[in-house]
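The chain that follows stands alone, in the form predicted alone, written as structure tokens.
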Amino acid sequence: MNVIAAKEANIKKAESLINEAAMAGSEIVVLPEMWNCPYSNDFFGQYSEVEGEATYEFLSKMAKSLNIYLVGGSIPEIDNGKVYNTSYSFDRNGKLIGKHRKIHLFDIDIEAGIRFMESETLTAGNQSTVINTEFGRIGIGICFDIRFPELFRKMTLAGAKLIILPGAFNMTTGPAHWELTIRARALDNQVYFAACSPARSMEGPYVAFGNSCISNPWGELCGKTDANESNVYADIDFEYVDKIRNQLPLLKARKPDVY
């Protein structure tokens, strides 16, 4: 989706997009990165919530209409005056099952490239998140988190087979690495893993790369869309996960008294 300076109106954006969604049949239903702030430092305080405000009761309120698990995307979230970069995430019934503060600061300095600090603003999550569904078990990451394997080797030792990622690379790192990456994270760990970012404008303060995409665990992409507003698609195979992890045992084969 178009983010842009106006929070009502991304609600709105948001809530077209997750009817059309749930029309065409999806069960789980993501939304981007800081779907309804612009990524910008100048406005994380300003759009922030406590939870349980606006947009979160909206969030429960479209999961529960719809009778989808919603994965809210991140919005800023403000908690004892610090403010975070926070993914909720409700059932088929509303209820929050999960909510993820990202963990890695999107804190670069790239010569002839971007310069971004999160945290002259943010502060730090500190728990791996996954969430538990009708369909099994679902790792939760945001953005600069996928570029740090561990953590999601840790999600899928405790069970999850589908990692789901709202992020907003830039057109820096998003032509070199932002499908590359999601197709390693799956690959190391033999999951689906779905990138939901933010469609690309160039009107805002922060130009979003786009793309989002889905990896199956064989590391082939299994949905894709482009830079434009849009919703993309996939099938999620539980037992493909298990077959693959079966033919190719990589997870049984770990040598954890070494390494």
Second form
Number of protein chains: 2
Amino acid sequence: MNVIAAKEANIKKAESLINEAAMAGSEIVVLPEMWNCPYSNDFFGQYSEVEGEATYEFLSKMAKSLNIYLVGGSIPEIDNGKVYNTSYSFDRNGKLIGKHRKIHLFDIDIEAGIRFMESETLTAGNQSTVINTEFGRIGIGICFDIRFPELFRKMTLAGAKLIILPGAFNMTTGPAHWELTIRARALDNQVYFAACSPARSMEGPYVAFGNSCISNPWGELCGKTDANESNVYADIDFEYVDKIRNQLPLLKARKPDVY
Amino acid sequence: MNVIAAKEANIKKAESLINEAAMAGSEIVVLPEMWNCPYSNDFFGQYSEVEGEATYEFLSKMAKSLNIYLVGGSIPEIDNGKVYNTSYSFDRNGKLIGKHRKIHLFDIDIEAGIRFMESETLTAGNQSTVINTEFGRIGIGICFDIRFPELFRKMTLAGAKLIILPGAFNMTTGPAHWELTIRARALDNQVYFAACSPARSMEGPYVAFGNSCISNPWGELCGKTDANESNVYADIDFEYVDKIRNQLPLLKARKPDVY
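One more: the block was the form predicted alone; return the form predicted together with another copy of the chain.
The complete assembly is shown below, putting the previous chain first.
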């Protein structure tokens, strides 16, 4: 989705896109990173909400009214004066079943490319997040978390067969690393990996790469869009995960005593 | 290189290609996996050598006479009645500076694809291998080892800035996973990653994918060939590794207490 400065308009837009996805038959719906707030250190504090406030309430109601699982992208959360980049997940009854605070803050300074220091305003989470659903277990990460293979291995060993990652890569690292890293995490862990970005807009303070996509456990994209606003759909076959893991038994072949 | 059934001819071919590489200015030369022996459980035992025998001796002499570092691909090694898939590395004086025994044996059974069970004849190694050179530290893995991100993270944390992997992927996993995994390991660990395969031959018991290539620490290929026999060259810039690690400080941003 396109994210703009007006929080209320972002919520309206999310409502419309979630409705569209549910009407198309989606049972698990995912929003992008920081979808109710411009992606900028200037806004995270101002847009932040305590858990349970308006945006949270909206997400819970949408999940319940549409009878879907809703992974609510991420929004700025404030707790005891600290601001986090937080993803809330809800079940079909609108009940919170997972909360992930971005563990790895986005601090980067590329020569002739992007500079961004999330740690100037945000506090990092310190826990890996795996949620339970009727389909199986799902790992949740946020954007820069994707850079760290250890985290996704941990989720996988905790039973995740699908990993969902709201993320807003940029115009330096997006073209170079977004699809490569998504496919590699899926392949190495033999999971589906769904990464959901805001659409690209040249008007905001941060130009997201877009290109939301889903990789299957063989490392092939099975759903993909471009930089423009649109829903992306994929069939997630948890039995195919088991099949791949039987044919190419990577997880059983690990040698944890060596590393 | 093309690997054929005759061991002596394979050694002659290796001699010619190593000479060519050294004449072109290479200071580190790499051979592919199982380059003196057909890639088949029927031959590993028969072709195996005790450490220090003919093939080892050949490699050591080549390194010394050409004043190069030589990562001798891999050959079947026999030790106490057990056969290993082993890579010997030599310095400019022909002195052994590293020995890696493939840790993860290639046991795979893909529906409508390849079946291969290395563990029917080979014994696995149990140690990560990093060698010291005048340029910096170099990690060594063999083929299926590449599937396990933990191993390459361990090498990286042990100081590797270049990883060398003799490997013979096949016509099922090669097109699907070879380049993706090489680039992802390089990017995640911010290292150069050089993977050296036998050339593709439709005549032997195992059809290698070929496509030897080198990725730089930004996840871009900086050297590449196709399925045919040829040397592949790349400039390895250890200072560029440091530059990438400073601009995108992934290794410092790890959260080992979380995973």
